[in-house]
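Next up is one chain by itself, shown in C-alpha cells, the form predicted on its own.
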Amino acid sequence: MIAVALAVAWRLVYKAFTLPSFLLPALLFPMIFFLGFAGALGRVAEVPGFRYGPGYEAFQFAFVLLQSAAMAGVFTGFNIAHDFERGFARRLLIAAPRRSGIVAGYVLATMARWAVNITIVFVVAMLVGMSIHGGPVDMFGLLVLGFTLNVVGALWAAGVAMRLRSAQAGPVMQLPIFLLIFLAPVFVPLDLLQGWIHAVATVNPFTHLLAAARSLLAGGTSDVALAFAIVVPLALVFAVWALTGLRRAEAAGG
C-alpha cells in the first residue's frame, strides 16, 4: 500500500510542478484572493465594530488558507477524473495490489501541492505587512487545521470523481465547497453580517473553521476545539466515501 501511495503521489506532484497548466491555477487563485481582498478591501478594518488585533491582512489570510486547502482537494478530483477518462486509472487499478493506496497517493499529492502553494502565499503576505500575534504552537495548530481540511476536500472530490469517472463531475465537486466557503463571514466578522446571510453563516460549519483560523493567528483559542470537532469526523466520513467510490470504480472496470 505504501509503495502504491508513494508512486501515485510522486506522479501527481511531478506533473504539478513541471507543467504550468497544473501549477499556476492552484497557486494563482489563493494569491489573487489574498491580494485582492486584503488590498482592495483593507478599509473594512475601519468599519465600526471591526475588532481584530492582527489587522485585515491576517483576517483575510485565514480565509485564503482554508479556501485554498479545500479547493486543492477539488483540483485533485479533476486529476482523478482525467486519469479515468484517459485510461490510466484502469491500468492503475489492475496493477495495484492494495488499491486503497491509490486514494492515499492522491491525498498525499494534494497535501504536498497545497503545502508549497500556501507557503508562497504566506511569504507574500508577510512581505506586504501581515501581522501575526500567535506563537509557534498556534501556527502549528493552524497548519494542522489547514492540512486536515485539505484532506477532507481531497477525499470528497476523490469519492465524486471515482463514482462519475468524468471531468463533467467538476461542478458536483466544486459547488458544495463554494457554497460553504462564500456563505461564511469572508469579508467581515460574523457580528457585522445582517439579514439572511447572517442566519446562514451562523449555521455554516465553515464559519467555525474561519473563526478558529483567525483566532489562532491572533494568539487565541476561540472555536479551535469546535473546528477540529468538525473536520476530523468529516475526514473519517469522506475516507469511507472515497474508498466506496474506489470500489464502485473497480466494479465498473475503471
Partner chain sequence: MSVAAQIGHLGSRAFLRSLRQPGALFFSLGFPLVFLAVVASGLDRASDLPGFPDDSFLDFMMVVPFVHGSLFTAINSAVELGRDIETGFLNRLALTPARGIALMLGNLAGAVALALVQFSIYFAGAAVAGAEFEAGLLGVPVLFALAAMIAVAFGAVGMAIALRTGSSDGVQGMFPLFFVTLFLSSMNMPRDLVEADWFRWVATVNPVSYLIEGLRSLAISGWDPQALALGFGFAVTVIAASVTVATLAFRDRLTRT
Second form
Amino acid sequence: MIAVALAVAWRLVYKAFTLPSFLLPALLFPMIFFLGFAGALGRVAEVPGFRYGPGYEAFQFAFVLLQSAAMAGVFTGFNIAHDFERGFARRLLIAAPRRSGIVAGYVLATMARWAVNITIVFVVAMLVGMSIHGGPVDMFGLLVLGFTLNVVGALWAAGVAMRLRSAQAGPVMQLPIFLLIFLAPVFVPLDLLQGWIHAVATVNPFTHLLAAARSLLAGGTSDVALAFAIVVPLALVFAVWALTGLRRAEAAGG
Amino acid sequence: MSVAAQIGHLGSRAFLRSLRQPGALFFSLGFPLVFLAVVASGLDRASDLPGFPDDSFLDFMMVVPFVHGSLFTAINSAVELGRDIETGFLNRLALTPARGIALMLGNLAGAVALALVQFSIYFAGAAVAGAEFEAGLLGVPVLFALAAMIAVAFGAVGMAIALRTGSSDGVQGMFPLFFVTLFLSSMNMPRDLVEADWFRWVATVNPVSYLIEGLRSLAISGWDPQALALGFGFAVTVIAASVTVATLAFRDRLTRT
Amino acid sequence: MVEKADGARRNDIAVHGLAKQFRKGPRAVDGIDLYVAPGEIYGFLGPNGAGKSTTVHMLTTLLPPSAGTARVGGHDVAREGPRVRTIIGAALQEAALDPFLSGRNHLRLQGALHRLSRSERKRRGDELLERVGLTHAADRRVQTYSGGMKRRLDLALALVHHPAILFLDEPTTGLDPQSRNALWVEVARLAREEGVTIFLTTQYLEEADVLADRVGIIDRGRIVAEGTPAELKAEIGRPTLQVIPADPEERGRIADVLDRFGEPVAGAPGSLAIRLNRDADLTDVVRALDTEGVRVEHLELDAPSLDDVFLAKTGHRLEGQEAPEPVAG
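In place of the form predicted on its own, the structure of the form predicted in complex with the partner chain is requested.
Below is the entire complex, every chain and molecule, led by the chain shown above.
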C-alpha cells in the first residue's frame, strides 16, 4: 500500500514541478489573497476595538495558511476527476494491489504541494514585514493544524471526485470550502463583525480554526485545543468518505 | 451582408453557447455577488476609518462585481475562442465569406451582451442589499457603459492570449494573472488609506485601479469628472492597446489569403 | 457558382509547383503538380504527416503557399481568397463543431455567413438535414451526436451554399464501416448527380479505391504516383502468390521452387508467399511444383492493391505509417 501511495504521489508531485500551469494556480491564489488583503487593508487594524499584537500581516497570514491548506485538496480533486475522465484512474485501479493506497497517494501529493506553496507565501510574508510573536512550539502547532486541515480538504475532495468522476465535480468540492472559509472573520476579529455575517461566523467551525491559527502566531493558545478537536475527527470522517468514494468508483469500473 | 450583421450572427452564437453552459454562467454570476456580500459585511467596520470616503462599505464595494463579472465573462469568452481554434471551428468560419473583423469581434460582442445581462443582476442585487447609488438614474447607463468597456478591454486581452496560444488551457492558465491585477488595485480600499507603501505604489500604477475608481465614483460621489475621465481614459487606452495586440495575433493565427 | 465564358461550370483545380515551408520544420509540401477535372473525385492518398492536410489548407485559402500556384475554380488561391471561398465547401479533419449548438443552429449560422436570406437559410437547412439523415436530431446539441452524425452534419455544413468544389479532409477517419459507407454513397452522388468536383484526402486505400476516379499518392510532401486506381495497379502492381503446403515437411522444397519466380513476402500463417516476377506466370509455378513432386493444399493468386503500389513507389507500406512531420491542422 505504501508503494502504491508513493507512486501515485510521486506522479502528481512530478507533474506539479515540471508543468508550471499545474502548480501555479494553487500557489497564486494564496499569494494573491495575502498580498491583496494584507497589503491593501493594513489600516483596518486601526478600527476601534481591533486588537491583535503581531499586526495585520500575521492576521491575514493565518487566514491564507488555512485557506490554502483547505483549498489545496480541491486542486488534487481536479486531478483525480481528470484522471477518471481520461481513463488513467482505471489503470491505477488495475495496477494497485491495495487500492486505498491510491487515496493515500493523492493525500500525500496534496501535502507535498501545500508545503511548497505555504513556504513560498511565508517567505513573501516575511519580506513584506510580517512579525510573529509565537515561539517554535507555537509554529510547530500551527504547521500541524495546517497539515491536518490539508488532509481533511484532500480527503473531502477525493471523496467527491471519486463519486462524480468528471470535471463537474469541480464546483461541488470547491463551493462548500469556499463558503466555509469566507463566511468567517477573514478581515476583522469575530467581535467586530456585525449583522448576518456575525451570526454565520459564530456557528462556522472555521472561525475557531482561524482564531487558533491567529492565536498561535501571537504566541497564545486560545481556541487551539478546540481547533484540533474539530479537525482531527473531521479527518477521520472524511477518510471514510474518501474510501467509500473509492469503493463507488471501483463498483462503477473506474 | 454587412459586417455588423455578421458580428450579430457570430455574437448570438457566442451568447447562446454561454447560456447553454450553466456551470460557467453560475460562477460568473454567483462569485461576484458572494464576494460582494462577504467583503462588504466583513469589512463593514472599515468605513469607520478616518478619511474613508463613504459611510457604508457596501456602497464602496457595489461596483466591484461589475469588474469581476467583466473579467469572468471575458475569460470564458477567451476560453471558448481557444476551444474554437482547437476544434477547427474558427477555420470553418474562416472558410465562409465572413470578414476577418467580424470573426474577431463576434465573440467579443456575445461576451459583452452577456456581461450587460449580468450587470443588471449585480445592480439589482446591490440595491436589494441596501446600497446607495449617488449618481442617480442617469448614472446607471454610464456605469454600464464603462463596465462594458472594461469587459471589452479584458476580452481583447483574453482574445490575444487565446489566439497566441491557440488553446483553451492556455487561457485558463493565465486566469490567475488577471486576478492579480484586480487584487493589487484599489478594489478593496481607497489608495490613500493603504498603509503599505509597496501596495500603494502597485495600485497607483495599475490601470485597473482607475477603472474601478471611475465606476466607484458614480456610486459614492455622484458625478466626479476627474474620476470618470480617468476611468474612461484608461478604458479607451487599454482597449486600444489590447485590440491592437489581438489584431496582430489574429493575423498570425488566421493566415487565410 | 462560377461560369466560364462558354457557360460551362468552371470547377476544376489546377496546381503547379505548390509548396509549403513552415518556419520551423521541413517542407511539408514540396512542389506538387496536379489537375482535377470538373465533376471528378480526386483521391489524395498518403500516410499521416505526408502533407495532405497542408495541401488542402492551401487549396482552401487557409494557408498561403510558400511557392507555386494553385487555381481553384479558375481563381488563384493566394490572390483571390475571398472569391475561392464563395465557390468551395470544406469539411476539414475532425468535424469542427460547437458542442453546445444544435445541428440546426449550425446550419443557420453557416447559411447566414454565406449570405443566404432568412427564408433560404431555413429551407436549405431543412433540406440538408433531411438529406444527411439528421432531421430527427436537428434540435439536439451536437455534444449528444455520434461520430458518424457529426461527420454528416459537417458535410451538410460544407454544402449550404451549393459549392461547385468540395474539399473533404479524411472524412471517414474514425468512423464505423456503416457510417463510412453511407458517407461514400453521398459523396459519390454529389459528384455524379450534381457535378460537384471533389478533392478527398484519405489514408485508407479502400476509400481511394472505391470512391476516387483518380488517385494521387503523396509521400513526404511529393506526389509519387498519379492515375486511376486500375492504372496504378496495372502499372507497377504484381500479383502475390500464396501457397500452403499439404505436408509441412515439404516447406523447404516448396520455398526453393517459389524462389525462382519472385521475391518472398509475408503471407498468412503457415503459408509461403511471393510477389511474382514480371515475367512469371501462374502455370509455370504450378508446373514447377508438380515437377518437384511436392503437394500443395491451397494456392491463391492475389491481385495487386494500392498498398502494393504505395510500397513500390515509396519503399514503405501505407497502413500504419506515420511520417514524423509537423503539418498544419
